[in-house]
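Presented below, as structure tokens, is a lone chain in the form predicted alone.
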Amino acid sequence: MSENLQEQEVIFKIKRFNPEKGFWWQEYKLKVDRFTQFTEALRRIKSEQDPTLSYRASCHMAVCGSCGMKINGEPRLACKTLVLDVVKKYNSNIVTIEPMDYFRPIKDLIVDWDEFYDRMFKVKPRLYPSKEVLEGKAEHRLKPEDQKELWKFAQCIWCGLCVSACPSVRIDPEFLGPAAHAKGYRFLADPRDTITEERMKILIDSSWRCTYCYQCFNVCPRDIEPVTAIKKTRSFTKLYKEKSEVAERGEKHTEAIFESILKTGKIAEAAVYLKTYGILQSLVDLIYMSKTGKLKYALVQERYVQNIDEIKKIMGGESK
């Protein structure tokens, strides 16, 4: 047998789950070579020495999204992973399989996706085209640089891999995720639909929620950048009435960090914090900085970057 083909051993510790044991860990033993993807090994691990074990799979080409779990930490889909991949990144023959952090848990590996697709759902993910559309009385024209912009955010498969990953879903549950913010965007930005009120007013909320931490941008197996549509969602919110609390505060944080870059080449946190909150909060929290002794840090005075103008320049303000 070729060199590049011999077979390696690797131990699978997954983390397994039923309603009435609840969660523990098992070993299994597998020899694989450097093209067994961790579907293959689940499935010979469940055909060869476990029937009981469960986890999803379907398209075991990345299309479907069925198969998101955690391996080594990490979320991925088990399909595009190959296991000598996670051996030699890791330097261990040793691996772990957990199912997805966030989602409830049915057995084993799989997890409960209700509260995935409610999300998901929310943001109306399809185009409402115009009445003359639909009667047949003219036709949709999309221009290349629409598409352009579109396609990248129409490529999600709905695995939740960066829900799983995002700290934002956890803890605030006016947050739509990230996958339902890619999706949204799609059609937000898409010139054809008709409904983008009501799309304004279902995602520019959510989009302020976001902490722009990029763990979706890092797990994304199709590279869509849901930390970007939310981004651009959020550019949005100046053509929108209706603002809530939350997405005013968003504008002022904007506002304040471009006024503090283009005066004084750096984000000055308290005059930043001062705009966003304004008096009386800020008041509040000083405090309560005094009380636990932070109080210095908001008293440091900042200092002008050099080349001043030169970052100006670069941000669009005149030269002072």
Contents of the next structure:
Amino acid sequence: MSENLQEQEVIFKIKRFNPEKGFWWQEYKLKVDRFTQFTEALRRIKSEQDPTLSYRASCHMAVCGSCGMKINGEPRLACKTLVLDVVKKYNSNIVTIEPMDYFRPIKDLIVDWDEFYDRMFKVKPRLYPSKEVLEGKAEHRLKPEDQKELWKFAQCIWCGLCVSACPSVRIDPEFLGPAAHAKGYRFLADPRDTITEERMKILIDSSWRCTYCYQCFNVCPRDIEPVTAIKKTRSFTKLYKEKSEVAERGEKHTEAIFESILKTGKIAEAAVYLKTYGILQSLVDLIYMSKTGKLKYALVQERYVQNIDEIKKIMGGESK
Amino acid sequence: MEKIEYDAVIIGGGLAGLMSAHEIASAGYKVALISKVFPTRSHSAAAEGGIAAYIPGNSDPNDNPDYMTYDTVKGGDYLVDQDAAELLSNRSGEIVMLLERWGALFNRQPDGRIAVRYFGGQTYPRTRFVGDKTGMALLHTLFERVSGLNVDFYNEWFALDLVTEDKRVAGIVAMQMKTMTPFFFKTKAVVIASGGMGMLYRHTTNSYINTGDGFGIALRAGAALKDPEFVQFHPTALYPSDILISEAARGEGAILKNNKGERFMAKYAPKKLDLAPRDIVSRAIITEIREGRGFPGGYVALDLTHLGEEYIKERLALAYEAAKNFAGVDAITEPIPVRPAQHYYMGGIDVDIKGRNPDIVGLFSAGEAACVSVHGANRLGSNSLLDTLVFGQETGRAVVEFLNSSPHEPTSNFEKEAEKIVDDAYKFVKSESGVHFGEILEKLRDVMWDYVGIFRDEGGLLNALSEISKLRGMISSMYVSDKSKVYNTEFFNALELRNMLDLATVIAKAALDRKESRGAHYRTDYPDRDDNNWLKHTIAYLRGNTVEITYKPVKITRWKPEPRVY
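Starting from the form predicted alone, produce the coordinates for the form predicted together with the partner chain.
All chains and molecules follow, beginning with the one already shown.
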């Protein structure tokens, strides 16, 4: 370990809030070194300079999920972010700290998580083991590989960063959001659970409402990959009988894309659209497109990938 | 003031509080759980290495619960109440299997059963684990379980003080942090499960929220703390940020080295080496550093490079990640810089083996807030998670028994007392100018680290007592500059400081009085254990500015004190 602490003065611009005054920005100067976490910087600002500054923080080691905030515009856990790393990345000794997006602000960096918790509880976040096991008459065995797979998604620390970064949550009230999906999948996939059918009912429609923008994947401080949990949840759709319209269309869309790539090596947009939405809806949309001048895009003649069989052979994929 | 009524109120949403809540709610009683953070933010989440358990048919064939009790008693330097340690060992397998049934994702053996690893002070390996985030895994499992029961959660509520009537619990006053609204919770039983107090020390592995609130509440209500002088320092906190590098690292084979590359533990614990108990390893590290064999800045090296990338990343993921993120060290190729930091509080609210406090009827305590005493003078690694669950359950059951015996109904009129508690809280910070909490807090943390730390002596402790007393005087003129009526964290920080100073007073005085060295309490002026005079529990009350100390015998069942060599 290098002994050079690289001490440096940094200007912290913090977006503050209270209900009486609304929002304002405030600046603090603080000398930090290369090991100073944002939580420690905030703690020092509060105890040495301005006790009125409010924020949440608890474990300072990225397992409790208290200190989510925006640092230089990026959703981060303050504890998991070193001040000088941000200074270097942005090549500026001025850093900004703001409350997380999406959630209602309460005080300075503290936001209201109630709605987030409601979403988490909607997925029944707990194991429902069999009666025999619960009464101690039987014992669970869990394969090491299953434990590994589930543990990945069980590491969600309820920090809310993924929800604050998720565009789908904002526009679609039926979408449960990435964190709830990670939690939901962790139990859906647990072989020890007994309410799989009910979980599918809760999760499957919502899983097709994700747009795969990967923001949750990017911001998750525990590398849970909520989007992966959502993908894996979608694979349960086949097993589920009472499919919603969204889930059914989603499944059709996936099949259409699969077929299109298999046949042509490309996503043939027009064909995929037709297959996903059916002739009637496609005709309605065609009229809309012609009105808005977008018809030309639908009529583009696509050139398919040549020698598709050769490619399949090289990739080692199966050919139908 | 708003009033609300419950059969039982629990302070703290970590493992001990949740387990108590589970038992009380399952028995059909109306229970409230008050926590100053959302329960999954509790410090239980930070526990890493594992939970000790003897599981019949899934342990070392030579092991049995008696070895586990013996290890615990010896590890605790014979200050352990042996009936409590026996209970802990005998119930360990059952409680781990219970959490498994509820969905805990323990690491597995190839045959699907729960896996095991070594920890410090164990004769046979018996630590069960979920990577090195065992606390987080168990906390989430239990919280998720209890959130499905009929328990009213008061998350982000701050408990102020207990209301008592003729030395019986009558209720508790707490304040919703978001709205700053105080409530009187009328109740017959209160369980304090508010965790530890690491923020009293300059260097700690504890969460920022560990300010010893439950100890302050208990002391002000007239309850005693047991063995308050016993503070554990963990040998391997990451330099310089004090993030815990789990004992699991040494359990999996990591080696401590000084600046000469020597495995120095060979000198201090020739048999157990790096896996000697925490007090011994902590003192060894400080001694190496003091004698010039540490690295500049004051640390030693924890070497796990020989374990290999795959093993490190699977079993010590958090240690690897922490070293990388917070010290810029790649543990696969270079040693991790470590030094001791405050880690655990063996002392706590005086309770019996069922979590009952003898001073106030209806007051219970469990987990790190309580002193049963099962850890004695020094806790073994992986016994704290076990303690929270076993004694959380025992305490919950004792509360149910207490409620079943239809005890005395508190008088309904406590408005005045409740108002006074809120006034006191505000009065204490209502001046228009003065010092703010930070000035006092930073001094306190230095005093505790310098004089009430790993090595102690009479001069230092006297100095600490006088400094703490001065700081305690200063809080009467403490000034809260934030006048906000929503989530006023400055106000709550000031209240936390009040709790910390009440506790610090008691710790320093008890440490001054105990003229011997035992476990984590090491007096350079009395370097030996003295069983003739000091094989007894300290019982400390805080009366105004005076600490009243009495003693209580240690319960010895089968294991007679013997020299503690490793």
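We call the rigid core whatever largest set of C-alpha positions still superposes within 1.5 Å between the two forms. Positions refer to the first chain, counted from 1. It should be emphasised that the depicted structure is a prediction, and the values quoted were computed from it without experimental measurement.
Ile311 shows a C-alpha shift of 2 Å or greater between these two forms [criterion: core-superposed Cα displacement of 2 Å].
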